Amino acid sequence: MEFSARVGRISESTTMAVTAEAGRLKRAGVDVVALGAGEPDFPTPEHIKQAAIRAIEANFTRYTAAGGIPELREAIVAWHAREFGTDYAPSECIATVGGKHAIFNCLAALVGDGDEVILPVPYWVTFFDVINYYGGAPVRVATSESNSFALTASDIEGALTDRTKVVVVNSPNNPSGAVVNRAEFEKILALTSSRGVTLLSDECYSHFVYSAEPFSIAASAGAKPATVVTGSLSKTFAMTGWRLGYLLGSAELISNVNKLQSHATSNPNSIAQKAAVEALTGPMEPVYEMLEQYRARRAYVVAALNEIPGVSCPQPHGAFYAYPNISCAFGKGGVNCAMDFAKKLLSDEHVAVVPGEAFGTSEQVRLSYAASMQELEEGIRRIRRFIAKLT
């Protein structure tokens, strides 16, 4: 069987592969500390679960409109307006099968063969592969570890060319936890809009910000025509398995994405749609409670990592990841890169982390602190022991 060239341009998600291997070891009875998966360890809030149960009992189990029920699209734009001050209409919104699906469909509609897409490093693994899948050219732009990997307009400016179609900004960032502040984000918007380039703002971790109020660049003056927003209920409402995301953009973009979605997946899960309406119209207190627990975990993890001799970890200002530099271990015990470090750490100490190569860097690993304090303490104890034993 011969496969298409486009499939050959993508690889398996490294984060999914790490999660799968950690799961395999756990099933075999190994005591694994899993810090690889980017998934809240909290249950979906009860009022959201009850809404899904009511939907099942009401037999809300048939096809819906491909882009989601009107009630959901109205809830998405109303929630986004309430939280961020935007003014999208339901016609400028589509519900998708998770945030990843929103990104996949958005780039399908915008990127063609040879189009350049600026991708700040470190980047979430899927962006790079999806750009390649559609024949685009990822243009990787480095950010500074000394600046906690926060993106600036000047980082982007030198990479813009006549072939640039999209600039991707993921803030708060996965994997680094970097946050682009409002003033800098507006400089980026001014730069991209002046060049006729679409700014794709991935807001997956929008509400997990530690030192500022959450905001959306789409609320800025003049932003709507030049901006596309992708978002997800997965992290904000601890609904990863429900697979419900959204895309906000021009009515023309949404119409084209809807065409694609109608053939690719049809509608998002009907039960998940009803649960999502409840999440978006219900209380936000569970989100704030998660944020406070993440804040305490972040404080412990960053301090504990920086206490390991040779390890340095910038302060993440959002999301729930730490991105420490572990290059002090290179050249010892067969460890010559982050990939080696992650593989050997899992085999020797049974701690799962994601190597930086998945995100475009070579000296870091990603740790998720969406785990209990007990797991975090044990995981870092093992990491410290692992580095100390390397010779």
Ligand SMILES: Cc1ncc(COP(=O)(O)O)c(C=O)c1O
Contents of the next structure:
Amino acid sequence: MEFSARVGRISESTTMAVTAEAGRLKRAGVDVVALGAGEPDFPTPEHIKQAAIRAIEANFTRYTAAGGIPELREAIVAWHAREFGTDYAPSECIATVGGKHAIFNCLAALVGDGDEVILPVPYWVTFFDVINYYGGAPVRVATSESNSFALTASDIEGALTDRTKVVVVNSPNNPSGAVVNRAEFEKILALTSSRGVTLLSDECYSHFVYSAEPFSIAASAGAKPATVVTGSLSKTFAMTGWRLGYLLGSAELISNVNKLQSHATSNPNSIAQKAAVEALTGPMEPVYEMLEQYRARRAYVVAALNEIPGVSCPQPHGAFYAYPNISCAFGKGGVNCAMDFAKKLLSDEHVAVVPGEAFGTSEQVRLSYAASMQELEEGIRRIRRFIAKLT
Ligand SMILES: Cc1ncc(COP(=O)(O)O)c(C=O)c1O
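Right, the form predicted on its own is done; let's see the coordinates for the form predicted together with the named molecule.
Entire complex below, previous chain first.
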């Protein structure tokens, strides 16, 4: 069978592949410390689960409108308004099958052959592949490790051309945990708006910020016409398996995405939609409780990594990832890049981390600290031993 050029341009998500390999080892009885997956280790809050149970009992088990039930679209825009001060109408919102689906569909509507999409490095792996899938050209722009990988407007400025269609900003960032502050984000917005370029703001980790208040660039003056927001309930409400995300943008964009969705997936799962309404209209305390746990784990992980001789880890200001530079290990024991490091760490010490190559850098690995303190301590102990043993 011959496959399309389109599908040939993408590869399996490295983060998913690492998770799968760690899972395989675990099933084979190996004591794996899994710090690869970007997934809250907390259960979905009880009141959200109960809403789903009620939905099943009420037989809310049929197709819904492709873009989600009106109640959910209203809940998404009301929540976003309450949390960030935006003013989207339900017609400017669509519910999707997770945040990935929002990105996939939104870029389908915006990116065509040869269109350039600016992608700050390090980037979340999916952006790169999805842009390629649509025939677009990802234009990677470097951020500075000494600035903890926080994106600045001047990083982007030189990369804008007449072919630039979209600039992707993911703050808090996966994998670096970097956060773009409001003033810098507004500079980026001013730049994209003045050039007629769409700013795609991925707010998947919006509520996991440690040293500032969460905000959405979409609430800034003049932002709405030039901005699209992709978001997700996956991390915020510990709902990764439910597959519920959203897209906020112009009614025209939403109607184009709705067309696509009506053919591709139909609606997001009906039961998950009811659970999402509960998540968005219910108490936010469970989110703040998770944030406090992540904060404590972050303090431990970053300090412990920086104590390993040769390793340096910038302070992540958001999300739940640490992105240490492990290049001190290069040239020893057959380790010459982050990919070698991650592979050997998994086979020798059974610790799963994601190599920086997945995110466009070769000297870092990503550790998720959405894991118990005990796992983190054991993981770091093994990483320290692994590096010490390399000769
Ligand atoms: C930066 C970023 N955006 C979006 C997503 C999408 O998450 P989901 O599809 O689970 O909602 C993820 C998940 O890892 C992510 O890291």
